[in-house]
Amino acid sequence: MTPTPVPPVPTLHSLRALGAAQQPRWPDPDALEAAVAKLRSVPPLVFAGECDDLKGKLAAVARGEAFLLQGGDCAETFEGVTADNVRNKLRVLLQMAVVLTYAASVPVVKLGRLAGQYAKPRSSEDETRDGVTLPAYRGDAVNGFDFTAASRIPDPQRLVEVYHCSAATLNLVRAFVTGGYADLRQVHTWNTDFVRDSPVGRRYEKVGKEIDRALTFMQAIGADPDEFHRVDFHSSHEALILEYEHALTRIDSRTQQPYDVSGHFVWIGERTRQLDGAHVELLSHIRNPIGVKLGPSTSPDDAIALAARLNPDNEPGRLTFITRMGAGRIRDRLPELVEKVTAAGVSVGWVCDPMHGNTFETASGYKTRRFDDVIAEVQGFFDVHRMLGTWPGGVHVELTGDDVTECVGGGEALLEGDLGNRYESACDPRLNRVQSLELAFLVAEMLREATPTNIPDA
């Protein structure tokens, strides 16, 4: 099959044209322009070669091959970019991918959200304290987080700083990946810990156990100690400020086909899935693999359209439908969406966002979100797949390697009185490094039953 010519990237102009959601109001253009030229002369933060790599895998996830692990901050800050931040995010991400690969046997996609996750779109434009209003914050790419007049002002260099605070991100995570960090039986060590401190570890025993089994039989008949060595991790974004993403867009030498260079796979959020928006006609250019947000108001015909406007040649691997329904509608919505999109013949990756569709506010302001209901839409999102004979392809989860306490409930059973211990996200509540590990144990038990033996053929 010939491949469909993709025309030129359109310019911001005819972008902005199209009414694009979710836009700061940058105060002054000349800055903006400023800060745009910059970054359209900074080296890429990855390459195109790496951004096919991970299409591959993420094609094996379309074709029930393999489970996609994502998860990070909610938003990334400036102050947040430290080895020691890095690494605890990095390092739950790896001890929740062991517990996966080994629970179904089948390979695990590690997927970080970060490297680029510091703008946020907002359902208001404006924030409201003790009657003064001001611009709301949209993440440390835009504005400031502390309620002033001046730091709400959108700074067009922020997005520069941005870029710098991704490449030193992308430096340490390559430095761990590849330096003896993410050794295997290293990783599984942590794990081990985890079951023997966890007031649930008891839970997860058998689990660890037959880790430990498997990686004493590999060990004994000699396998190769680089594949317990190092492992492959890519970046991801929301793909939200046109500008910095734009400047980013790049066309690579061996292909001449555009890039986005700002991460290796970004996605278009609920709020900016709108078929003729400019999110969806810039992501319809790049050859990166790119996901979509789906939420409860979504209906198959919008997810069938979505997938020929941003993937018309139907290549595997290069768009996931990431859902975020809420435990309450998982059931209801998501079974039809699955069957009629299954029935177009679209090749899909499915991916359950459990964070999003259960955020509540305590009545002492704290956003948060219940542990149970979290695994409640997890649970869902596998029961509607087995049903209909459909791969379950990952899940896409707000986390942190530190222990917070933003999230209620887990196995260490924090209440909403615990909030403010540590109340540490700038927008969203994540979980944390417990319940980040329970949820893997979780997911880890509903793979053993969703295995790809069951997956009828494409």
The other form holds:
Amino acid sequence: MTPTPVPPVPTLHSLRALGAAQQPRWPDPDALEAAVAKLRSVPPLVFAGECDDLKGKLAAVARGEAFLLQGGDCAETFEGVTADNVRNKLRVLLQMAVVLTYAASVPVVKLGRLAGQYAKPRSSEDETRDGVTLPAYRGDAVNGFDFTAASRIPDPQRLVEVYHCSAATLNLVRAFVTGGYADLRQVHTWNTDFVRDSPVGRRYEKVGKEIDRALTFMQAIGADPDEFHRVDFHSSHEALILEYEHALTRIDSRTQQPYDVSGHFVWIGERTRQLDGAHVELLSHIRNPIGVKLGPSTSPDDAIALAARLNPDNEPGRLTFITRMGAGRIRDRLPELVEKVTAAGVSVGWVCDPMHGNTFETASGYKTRRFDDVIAEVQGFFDVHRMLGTWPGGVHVELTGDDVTECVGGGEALLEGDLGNRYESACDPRLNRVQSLELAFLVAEMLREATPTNIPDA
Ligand code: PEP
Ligand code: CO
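With the form predicted alone already on screen, would you show the form predicted together with phosphoenolpyruvate?
Every component of the complex follows; first up is the chain already shown.
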């Protein structure tokens, strides 16, 4: 299919004129211009051809032939760009993907919420502590987490730092996924330290042994062991800060089409999806696969109009709707949305974000989520899709590869009183590694029921 010719990407100036929600108030226009000029000159972080590969995989998700696993921090931080941190996140995603693939025999598309996830929309412009009010923290892309006046001033030089941190992260991820660390024959080595001795770690070991046997069998019948050596892994983040995403939007020399080369997949958040706003306008011009978060206030007409703006050719794999309704509302809000969007003939992948509709604050002031609510939303998502005969295409989760205490519940039964032990998120609470693996086993069961194949229990 020849896509409709893409009109030129609007200038940053004309985008700003449309009005963009959730933008920092940069105090120094010259410093901003200098940062943008720098970003316009740097090499791409990803290649357009890789974005197209991912789009092909997401087309399989939309057709019901693959499942998307998208996950990572709510907010990456510059400080968090260390080898251990990146490896731990990648490792938990690989473990989850193995569980999902093995249990349901469905290809799993692996998409990190990383190498660019540095900017955050906020529900309030300001934050008040002990009578002092300062601008809210908007992610390391914009200002500092420390609660001081100096640190909270938006600094555009941070956008350049986002680029470098994303490059460093992506470089390491690429090394891991092609250099042998992600080799399927390594399934046991990913199951290290504190996880191995947990009940879910032992369950994972059993899956690992089954996979060993399957690989030995494959080799015995002549499969090339190098087939198991590398995995496909892509990067994603919310396209929030116009200056950054615009500066990294480039014309692909092969196709003459514009791509946002800051990540393979970018999404529009629930708070910036205004149909006539700057985010929708910018993303309508790029050729990457893109997502839109849809919260409980989304009407079917909103979703259909977004699809018409963002994917006028109805290109498969181009558009993913990431619903985040909340456990209590998904069974009420999702059916009509999916039904009408499907009836309108819209080609889209449906993915469940069971995190952002389930956040609450404890009496002691920690932002948290209940593991059971997360699972209940995913279960509601699967049930609604089963009822409608549509495909539950994936999950989008905030997680970390570390042993943090940010979400309550799960097999380790973390309590509100435990949250202070290791609460490290710069923004929303993440599932820790054990909780993430538990989620993978539970989703795998749901996925197995959603697929016609009859595979024994993992
Ligand atoms: C997020 O993904 O961190 C986020 C802010 O989500 P949403 O746009 O769905 O609120
Ligand atoms: Co979040």
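For the two forms, the rigid core is made up of the largest set of C-alpha atoms that agree within 1.5 Å on superposition. Because the structure is predicted, anything quoted here is derived from the model rather than measured. Positions refer to the first chain, counted from 1.
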query	finding
Rigid core superposition, V200 Cα moves 2 angstroms or more between the two forms	yes
